[in-house]
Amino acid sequence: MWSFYFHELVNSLPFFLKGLWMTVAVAGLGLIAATIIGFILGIMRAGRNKILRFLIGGWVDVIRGTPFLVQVFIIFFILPGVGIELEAFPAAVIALSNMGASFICEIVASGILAVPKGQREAATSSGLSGFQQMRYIIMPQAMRSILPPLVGQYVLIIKDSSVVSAIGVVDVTRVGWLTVQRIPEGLMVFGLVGILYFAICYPLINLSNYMERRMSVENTRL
């Protein structure tokens, strides 16, 4: 019996691998929106105005805070009530910009944040602009300490892109729950889905401890 289940499981990897190409698609487009409105959000937050800052600072309380099931269901449920009707794949696209970008925000202003002042104070006393501040003066230091985090909330949210199978994306964990009806054999089946978001967050997990060590030794130099 388990060989005829592993059979019929290597006759469903095409759509496995269907479902793990939309998975690609849902947490790409994801990542790019969260990063760009993250990195806006994360240089408002780490400003001079405090009305944005405690705008934005509510805004990312309430999104990290709240379950991104819940926010998912809120962008496809609920906001047709109010004359906003969106397809499973925008809305799951949506939701997941919405959630990375909110904690993407904090890893910007962090570092932003972690350079020191004196570093701001010189290039304000060298005449240049706040753009021109932040574009040559502060950006590339605090860059050091936001690369290795925000690599690895890159994987985190490739990994939460699985709740969007709850909508109906068919992604590679809702095939996963297709399959398992027809192959009533658990482990095997979720056991690909695993192999399949390993296989995504892998590169990403690698990229990310070495950039934390290569930052812990340019730290150790100075």
Contents of the next structure:
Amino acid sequence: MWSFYFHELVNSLPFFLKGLWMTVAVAGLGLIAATIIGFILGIMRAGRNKILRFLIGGWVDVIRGTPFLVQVFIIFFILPGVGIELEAFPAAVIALSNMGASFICEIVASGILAVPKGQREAATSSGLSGFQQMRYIIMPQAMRSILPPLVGQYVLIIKDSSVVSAIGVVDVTRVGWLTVQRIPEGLMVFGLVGILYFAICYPLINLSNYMERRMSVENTRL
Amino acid sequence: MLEAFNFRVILEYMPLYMQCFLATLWLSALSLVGAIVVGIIACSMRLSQSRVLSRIAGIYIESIRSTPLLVQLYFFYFGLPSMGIMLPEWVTGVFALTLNSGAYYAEIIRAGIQAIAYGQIEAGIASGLNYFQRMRYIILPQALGMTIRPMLGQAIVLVKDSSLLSLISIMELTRAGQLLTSDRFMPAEGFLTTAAFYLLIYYLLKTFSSWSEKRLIFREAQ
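Previous: the form predicted on its own; requested now: the form predicted in complex with the partner chain:
Complete assembly follows, chain above in first position.
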């Protein structure tokens, strides 16, 4: 029986790869959008405008304080009530990038604030404009403390993308859920799903650890 | 949208929400206690002299961190019955949550212990303290101070992750929102109320976290 199910599972492998492709698409689009929005908001959060800082801080708290599953449901079920009809796929990408952006925003802001104040003052007295300061002085230094947690955040986004299977996006988790109805061997089916996620996330976690070692202050060579 | 917001339905469902709120609280509390115990065990295995134990703990931690919680949840939910182990849903849910957060706690505790300079331990040995005295008076007070914030952060993540239990039909806060959606087709009322309850827990834990930072951290002698 077991070997029969195993053959069945091997036969439905293309289905799993299709699901994996969907996971990569949702998570990929989500993390690109999250990075762009997160950086913009993060720079504003570390900036001088108090109202903006307060508003962004409140939004970050709301997103951090609620489960991603609830956010997905809110975007998928409630936005149509206000007249925004969304398919499952765009709803999933919006939810992911919204969630990711709030975390990346905090990472970027704390990275910018970690740059010593004297750097900015020196840049100002050298006559650099605000944009030039950010581009040539602050960001290159802040990136050192931003990059490792940023990659870690990408891993979280990829893992959280499994949750959008709940609104019917046929990603690899959903494929596992559909398959287990046909092949009642949960350990085998979700073992395979787990291995597929592992293949993506494990190298990224190692990359993040490597960057942390490389970029930590102690290992800096001038 | 606000005039369409039906507060009466929320009041009507309030007993259900309170019941689900308590369910979320105790499911999370149970998993939290379990996760800290698992974390301490996994961490001491990881740091032990024995290669085998250390390798086993390493595999456990890495495979949990590289796969989504939802996949782990389905793995046990569909997998245990296929091995002939029949458990109530909530036991499976708490089990998955415990194993998941346990891996993160192991990493948090390890970071806390390893951050203590080895000279401190040597000084303890030189002062004639035995292993338990060193743990009690030197290592743990410092490690606790350093890890209390990430530990509470992980507790917040755990509470939010417990929302996934609704997908294996355990009654908790997110499930209440789903019920309101399916019974009355009122997703806005349902999920926004759910989100409000989660925010309440989030703010309580966050306040406790900043309070503990002021009160509980054992700063280096000044």
